[in-house]
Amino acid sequence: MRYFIGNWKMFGVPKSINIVKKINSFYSKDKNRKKYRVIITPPFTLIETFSKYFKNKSVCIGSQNCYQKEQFSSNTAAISPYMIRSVGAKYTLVGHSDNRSEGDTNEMLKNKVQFALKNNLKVVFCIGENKTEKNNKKTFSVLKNQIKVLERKFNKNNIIVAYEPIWSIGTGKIPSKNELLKITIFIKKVLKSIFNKKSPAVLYGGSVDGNNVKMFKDIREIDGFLIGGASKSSKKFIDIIKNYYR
């Protein structure tokens, strides 16, 4: 199984379904539909609405963070699991660098993923070097100690990892075939050494779009992609889709 998750960020307001919409309605008729799945993580805002209209349609809705407590509690502006699940979420990514940045600790991510998994919403977990970490050679610790988050005692069918470098995100750079091939064995093994067997499914995120997805074709270990800016725009987000299966 492929994925095509769509990060919205913070970008989107009620009519923006229409992107959704267009994505779902590709989705639904394309003949390569049964191997993949299509995920779009719109802001909190618009997840119920989402949730509800797609309910039993094609695409899947998810959340693009959670708080590391479980049900409810007096942290302002803080959004648990638990809601998050109840609006009709069904994955949630953790570990983002941008939330890593605000300051997400390998003992919140632990609880984030820990909460999120007890009330039944996938985890796309999230990790990556910076640009200082990648010219120091430093990629496969960086990686390994954020992945040593997760514990032998989840659910690693519930869990897909999402390798995103920091120094490829908006920036158009991306790494090499050869790179990248390395550092998704790496994953793999590190994954499979927790889990003590298969490792859960990895993806790219990074400047994926629709002309460079063809290079990341060659790489049958990566199992799909975390895809930013691209998935604001149905034409876009339905290219990468079209090219990868071309």
Given for the second form:
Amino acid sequence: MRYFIGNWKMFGVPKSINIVKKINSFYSKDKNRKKYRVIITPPFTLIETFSKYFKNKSVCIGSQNCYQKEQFSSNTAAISPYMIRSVGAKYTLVGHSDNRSEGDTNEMLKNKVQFALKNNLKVVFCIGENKTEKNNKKTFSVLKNQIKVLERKFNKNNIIVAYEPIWSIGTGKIPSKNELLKITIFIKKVLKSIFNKKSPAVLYGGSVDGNNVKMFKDIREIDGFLIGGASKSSKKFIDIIKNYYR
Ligand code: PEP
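Having looked at the form predicted alone, could you now put up the form predicted together with ligand PEP?
Complete assembly follows, chain above in first position.
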């Protein structure tokens, strides 16, 4: 199974549902639709209406983050996995670099993953090195340390790992094919050592578009994509899927 996940970040108002409707109508009719899943993560404000609308449709809805406590607490503006699940989301991103840079630690991420899974949210766990770490040849050790959060041996079917080099997010810069192949194989090796020899799906994220997806499709180890900027346009998002299967 391949995944195309659209992360809207701080984008979208109620009428933006039209973007997802267009994606859904392409996806529902696509001859390749059984080979992949489409998940859109709008901001919290839109999760309930989108989840209701797409309940029996092809597109799935997820959240972009969740708080590290399970249900209710006295944390102003926090939104728990229980609350997210109760409005119909099926997935949540955890550990996006935007949130890591705002203070998410491994300890917090462990709780987020644990409570999300406990509340029947599948977790898209984001990892990735920054530019300095890459230049200092620290990529492998950084990724290994980030993956430690998953060491509690969760069910691999409920976890998806998204490799997103921070220097690539929103910059138009992407890793070389060889670099990405090596890193994806490394990530899967580390995951196999945790998940009883079977790796969860590993996605790539960072400036994916309809052109460069042709390069990524040659790397069979990549199980799909986490797409930021291009997911805010139905055409750009659909082009990525079309060109991947072309
Ligand atoms: C992201 O933020 O998860 C992302 C991959 O963004 P972009 O596709 O815009 O680089």
